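For reference, the chain that follows is the form predicted alone, supplied as structure tokens.
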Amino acid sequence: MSHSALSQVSVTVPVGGDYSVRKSVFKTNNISFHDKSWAPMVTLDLKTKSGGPRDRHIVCMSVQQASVPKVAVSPLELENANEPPLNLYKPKEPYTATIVSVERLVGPKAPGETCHIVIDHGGNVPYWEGQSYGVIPPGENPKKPGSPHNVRLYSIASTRYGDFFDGKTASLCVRRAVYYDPETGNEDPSKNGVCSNFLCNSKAGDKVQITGPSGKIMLLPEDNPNATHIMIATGTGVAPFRGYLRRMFMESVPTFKFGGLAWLFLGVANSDSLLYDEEFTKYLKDYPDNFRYDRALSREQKNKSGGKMYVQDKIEEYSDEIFKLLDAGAHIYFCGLKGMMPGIQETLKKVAEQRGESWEEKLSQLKKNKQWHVEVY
């Protein structure tokens, strides 16, 4: 088609809108976000001459990748690895990272507190995502006087190379542990979470010990790119999906070209207490084909028989497709409270009666399989 056959194309490119990316988190040493979307959306209004119908052949692109640019990262050489690192960190020697930010990620209405913390480890601890760091807090252990504090694990909320993509740091998402005396309804610091409080309290620069890193249990398998991946998390049992969604949809990493289904399932109270809900839903804007995002939201939502909607709820919402991906290879991982696995146990066997299958075989053949995770604390 000529260029006289067209009399007007115009490109117009907005950036930003309800898809900000919080500017912290996406700092690099290159490019600066500007609280802007980081994905511009390329719209092509073409004409013809006559005023008729548009040429359709002229949008030869695909839109879907011109409109979807990923963030360069490196050490690429952090995909050399054929095992993931190890406990490379033990509690009597560990290492001495510096706090980067603190940031809280909930809003007024969410109960309790939560922090996404970035950790500079100068790339001397490295990991994979769906690993942990153990972190030491500073004082003594009053049950060992004398004694340095025990680890308290937390899964790793970022890739391996961080949220500066420079393989430096990693990131944290840390509920704050606060207890009320049920006589009095008031707080008692003296029993709060001696490890969750020093970390939400930290200031950039502070300095704090870490191990690790550890856990095999939640690696994202790689070997298949087109696999299909069911998350459920409730809670800061988000992060390890955290670090799978960017790694799959953020990350331009050469190794590893994801195709296939990322589904995640997010049960927390309400609307405030979503957790990296915009970077989410820019994933689900930007890839529709590749991922799904359902929210259960205990305070707000209703579950069909009424009740409080609780993430067991949704997998019972879906439980016909949730099979179906099972029992064709997806793999599935469950991440948060140890309390949130009985009430999902008790859908799945529901569901698998349902269907005249026995949950006890079928659990045991996807464990066999490799394709069931658990990460519960």
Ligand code: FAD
Contents of the next structure:
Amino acid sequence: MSHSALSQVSVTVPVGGDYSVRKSVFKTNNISFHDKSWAPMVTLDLKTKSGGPRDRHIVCMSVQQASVPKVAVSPLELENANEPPLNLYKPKEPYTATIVSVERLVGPKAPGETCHIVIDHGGNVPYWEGQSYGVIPPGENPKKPGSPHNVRLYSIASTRYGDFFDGKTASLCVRRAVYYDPETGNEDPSKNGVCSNFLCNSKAGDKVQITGPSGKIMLLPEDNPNATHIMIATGTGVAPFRGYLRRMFMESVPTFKFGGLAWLFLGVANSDSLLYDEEFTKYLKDYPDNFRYDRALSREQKNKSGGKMYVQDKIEEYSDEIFKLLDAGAHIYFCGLKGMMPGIQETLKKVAEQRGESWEEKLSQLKKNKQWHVEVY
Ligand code: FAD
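Please give the other form, namely the form predicted together with the named molecule, since only the form predicted alone has been shown so far.
So here's everything in the complex, that chain up top.
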């Protein structure tokens, strides 16, 4: 600790090993913090913008060996399978699972509500990261009296081990579909989404009919542990990526050791609408060489033309790096509302043209190489 009126403080720790740097700065007026950590040599510079006795401040720092404990899981048999489980339960014979918890994920200023829902499948409906479950809401299908509702799909937001690491639960990230009358602007509950409201209103112990798991397009390719995965999500589209990231950074699985780069772009309305932000921010701190996280807050941030900041604006900002990573074999994934794709494709096309490349050719190559993964709804 130093107690000083210094214009600059430097801390240097020896080469070798990873270090985490904890810092707290009191009376931060006129102090800017430049963190150049995570290089083999960690150097921190604290600078005051102007000197003089009024700039007295206390700086507390502790530099310590990083410890990033992962959760050791007992590998499931699924780890040895060559193919993911598919459609173990079909709409005619769904599995009756139990709701474990329903938790609102967003803050008070978020437009709309999104919930994290943990479902106990007892180990009977195993899945791989990137797959979806189907949910059949209770009640009658209004279009087919006497028949159950149609299945609604939800991307699974946990790893195959579930949030409790025992392989018995799956988590969903569900946005309540609320209908507002376009003329009056008032909510019309009779037209609210059936399944999303059933899920968000459910309580621990309630039963839920599930089908699946389904989907292969968003599976996390695991052939190369050092691969790059660029993930582009809007809203609940973050669900499969939460699963990937927990597999990469939270769980210790003997058969899966990630040493590549995962780069998440998340687009939501405002900071209150961010989903799983704490989890992602922690990975950023613990795995700065393996994880990047960029947020686009459309109602809070402006893009370079002064318009709303969407994920495609963030993609444009990093387009050189993204194109280089794709050329080097990176996988790119898109998940969220259908409406996100046209703007993103337009941006990618524009960037390709600026680079003197044909986007059509590049896209067909990416698809051919199985680097391009899209699940939008
Ligand atoms: P529905 O009852 O099916 O209604 C659909 C929409 O129509 C609603 O907006 C509703 O308000 C409106 N509506 C209803 N009645 C009327 C009427 N009379 N007039 C006008 N409008 C009306 N969603 C997520 O939240 N999270 C996910 O992770 C997720 N993953 C998905 C993955 C896949 C592969 C797919 C295909 C979809 C995914 N979805 C996800 C979307 C999800 O499947 C549902 O479509 C969504 O939850 C809406 O279903 P619902 O039953 O609530 O609404």
